[in-house]
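Let's start with one chain on its own, the form predicted on its own, as structure tokens.
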Amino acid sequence: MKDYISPPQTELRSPDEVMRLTRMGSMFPTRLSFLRTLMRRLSAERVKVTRPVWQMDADGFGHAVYSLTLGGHTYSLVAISTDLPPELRTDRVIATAWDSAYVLYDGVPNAAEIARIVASAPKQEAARYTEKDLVLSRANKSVRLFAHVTESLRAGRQPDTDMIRDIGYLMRTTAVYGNGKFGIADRQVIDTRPGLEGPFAAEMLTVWLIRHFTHELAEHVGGAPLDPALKRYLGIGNSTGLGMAPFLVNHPVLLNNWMLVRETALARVRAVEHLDADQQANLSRLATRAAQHLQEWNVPDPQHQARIVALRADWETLCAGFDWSRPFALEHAMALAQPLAPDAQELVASLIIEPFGDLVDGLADCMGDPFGAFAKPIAGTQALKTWIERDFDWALTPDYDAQDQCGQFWYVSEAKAEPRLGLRFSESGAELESPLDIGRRIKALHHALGKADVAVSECLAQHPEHALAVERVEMAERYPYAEIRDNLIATSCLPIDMLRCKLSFFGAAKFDPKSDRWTRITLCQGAPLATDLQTNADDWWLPVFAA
């Protein structure tokens, strides 16, 4: 067996540059995003999706089951479509009814199991589930587009392409739950199974199958097939709020691994000295596609739309300067973006990673966290103090007593068991604050250490409230990208930046912020259909409307 030799790479970008909210909130999906990795696996195995059950009335209400085999295991999506009164339709977390509900099931459910899921899934949080249920989800229709598509098909014509392009999905999920929530299977049940060992792989498989169901539901109600090109562009929407943001703080090893893999991929391609003619042509093609994608990305929020417009102008400037024939052309492309906004810089990073699957795709195997944190303990408090001053200067800078530096607090809603963000000086509940104030805790630890050098264990015996801060400091050397290097309780903290970072790793595009606390996105847009998996299923980065 030959020894593995790592490809050449440039120096990684500094965590102090990468792990800032403004940059994390500018990230785009890459070929290492979880959906892309899953689609490559499905395609490599030539997976076939079957539909053993279809119990739908003419109006599209009833249930269906879809099955596939991946990595030697069979999984089934049980989809339930219900007649939802318009006054009950809302994407807010307070909703108690939805247009559709779903369970990703471990195996092929028999009639009794289907009946159980059909009765339970529409209740979502109000029901309980079993270890055979791997993922729980629900979705609402894009009422305007779903009605238009089905009416068009009934009339013997394809739907209006402008509406397809502008909306981009027939349904949007409002939750995709995994990992033991409400009694469904813990992740450890599936985390070593081929194809589902990567982060959120089961959830992404569920989303892709939901998208498949929405296409078939519309065709069933419309009584005619949709044009395949239109179907490829129709992804699955998603409404995502604050519930997703604390994950990045509470899973520092995962965050480190995601970021480290992304930065390593970028460093590898930046070290490529010469591009052949095919690579040059591919980069030019993808840069043009990105420009069209930006033109098709429009949102109601004026502030975010202004960012998109500015990015379009920056991208036009960059495309005029790209020279893929020169030596180290990818490094040069990154240098061109340096004077521009983080949006442009991160789009270039995503672009130049895209054509180099042979260099970077194997890194996806390193994005999980199968072992948990391993950190070298620090023996004495003065060494601990030195580590803080070396690695956490960003945490020592703010004055956490100033109202603008501690004006928000994170807590968990008792009613929905979901994270929330409160205003410390105008709302009650700060006594229930969740420990996401990592910077403040580390500064408090630094202040408490004093000048005497004692064992860290002795210090913690006297001050156990500093245990979390000590743990995070000890982790920093091994996991340099584990911390968001900003004050997460400052009034200037925008949770939307954390949402966009995490969603970009899922493979999300078309970010449509509704506030600084929740956003709509599109997943699986341009992704292969079930009938496409037998061919090349990996060329759908930043999809564009091609019908």
The other form holds:
Amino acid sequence: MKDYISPPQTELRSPDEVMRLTRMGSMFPTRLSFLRTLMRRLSAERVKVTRPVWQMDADGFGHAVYSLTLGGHTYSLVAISTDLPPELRTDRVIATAWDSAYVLYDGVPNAAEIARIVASAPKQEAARYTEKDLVLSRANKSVRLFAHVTESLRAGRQPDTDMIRDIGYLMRTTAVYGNGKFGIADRQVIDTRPGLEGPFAAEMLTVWLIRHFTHELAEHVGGAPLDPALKRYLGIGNSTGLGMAPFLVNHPVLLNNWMLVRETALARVRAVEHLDADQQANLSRLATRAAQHLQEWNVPDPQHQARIVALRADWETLCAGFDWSRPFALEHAMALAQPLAPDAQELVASLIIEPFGDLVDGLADCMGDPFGAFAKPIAGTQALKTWIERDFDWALTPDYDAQDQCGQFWYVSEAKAEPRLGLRFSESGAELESPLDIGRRIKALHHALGKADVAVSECLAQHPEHALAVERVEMAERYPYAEIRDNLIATSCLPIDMLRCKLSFFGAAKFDPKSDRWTRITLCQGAPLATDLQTNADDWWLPVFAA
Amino acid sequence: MSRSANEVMTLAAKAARGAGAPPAQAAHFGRAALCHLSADRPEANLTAALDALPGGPIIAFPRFFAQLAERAVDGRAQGKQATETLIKSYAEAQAFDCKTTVTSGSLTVTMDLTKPAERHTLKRIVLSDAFFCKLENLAAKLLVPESDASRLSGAGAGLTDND
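Now that the form predicted on its own has been shown, please provide the structure of the form predicted together with the partner chain.
Below: every chain and molecule of the assembly, starting with the one above.
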């Protein structure tokens, strides 16, 4: 076995600082985001994308198959494009029809399998799938941009660069399902395959291939090729709602591993004492790119636009203060951001990780959860009480009887079996509340622990309803970043913060919140095209419009 | 119709919650049910466990394993149960290594907190119609009916997106 010495690192930022909704809702993608990791892998293997099937009419309706080989396995995207009436075009999960539907298939589908997928995928949740189907997805057109691009190409010109820059994608996905949903393959089928071991790797591969399809579909309908620079800037949109938020609460080990890896990466680069000339130049270049990215990031929502404007100002101040030539320049950069808003702090964190792939990229291997939680039992109820008082101050502080501290409740809707958030005092259904109220449960457990010291299992014999809280407390020692340290049922809880955290790990940028419960984002913007995988595949952090 | 392992585990856990189990015990049941059905053990054991709520194995077995873990001061502990098919499934569903042996009419469970459980190959499951309906009906007890207000605001989005 090869010896491995961990690089020096500073102390990690504490979970109390990091695991707050405000900070999680300020996160940016990093080079450890899943799309970045996947693209490095595709590039390292010099993956080639082929298109064995293209049966598309002149208006762009029909189906196509794309194939590639990664880690010794061949995967295919089956893409189906259909003519969708405008009144049916909605990003919401309650939709029943979409502009396009997709299956990532394990292998190369034969004619019968293609026919099966073409018949079933447009029905999405209403159909059943097989173990050969790895990921199921769908996407709707950005009607404005798709029409403009195809009309421009038909007229013999390239599309308007301002529109490309302002919208940034031809289609946006509204769901990307993996891990056994509706009968598709369980994650275990692929989670040891080279290239797909990481979290959401198959989903990210699907998204990247969908982006490729949208480019080729527009070129097909427009009858002419798009400028490659424009194509590179055209990512794939995504519309994400509440369905994603409970994932972080229901997968505490994964959340811990993602955050721990990110914080470890940050701690490693903060410990770097001297930067060579190339590193200094690279950081300056990236900081300038980040400034341009912020200028190109504009959203309709006034509150979030104000945040972006404030961040632009903070970033200008920071860039004036960055001194990459001084000792411990990266630690100094973090210190400069400390008095500023979390948006600025997290952007600095993301920036200073970026140039140091040799120090941090290996950490990506630790972002999965192949085993489940290994939490050892706590010896007795008094020790349990001590642990709660030591690690769960955030859970003990709120008065959960106060209306503003329990004003919302999470539930699953009958209509689509999807997570939703209701107002406890004006909507019905709170008696069927989902158990995302971890803080309240831990406080209730603490309250139930008497003065006697008995085995925790004995306590649970009397109070089985506290078992979930006990499990979460037991996890705290081994998984310090497992809990969102905020009250998720408070009236002030904004699910958009949870969405942004998770989406930043996917590699999303250009967050475009449509309310405090759903957001549009852009994925793969600036990512290598299929033809770019041989060169320059990893330099697309916070992409900017280069045309 | 074959179902994915994740579908079966999730549905069983929801069914247990719908039948009245607290969330942690329901999640344990979901994992155990998957191991149970993967090993071609009878659905009837799972039906009986669901019917026994608010008592029965769905409440008792997680506590049994918690007690074992508490006793494993040097990392290992043993406990006995009357022979019962479902306890084997619960043992297989533990994160830590857990072995079961049957001797003279009782079943011995050995837990080792120093070793992770072996990775089981999950297979696709075919549920009988009756058992699937039972699980679906129990799980449906957790669903909140939609209202106009919740449809408009519950997910926070608009209804058409033709931009």
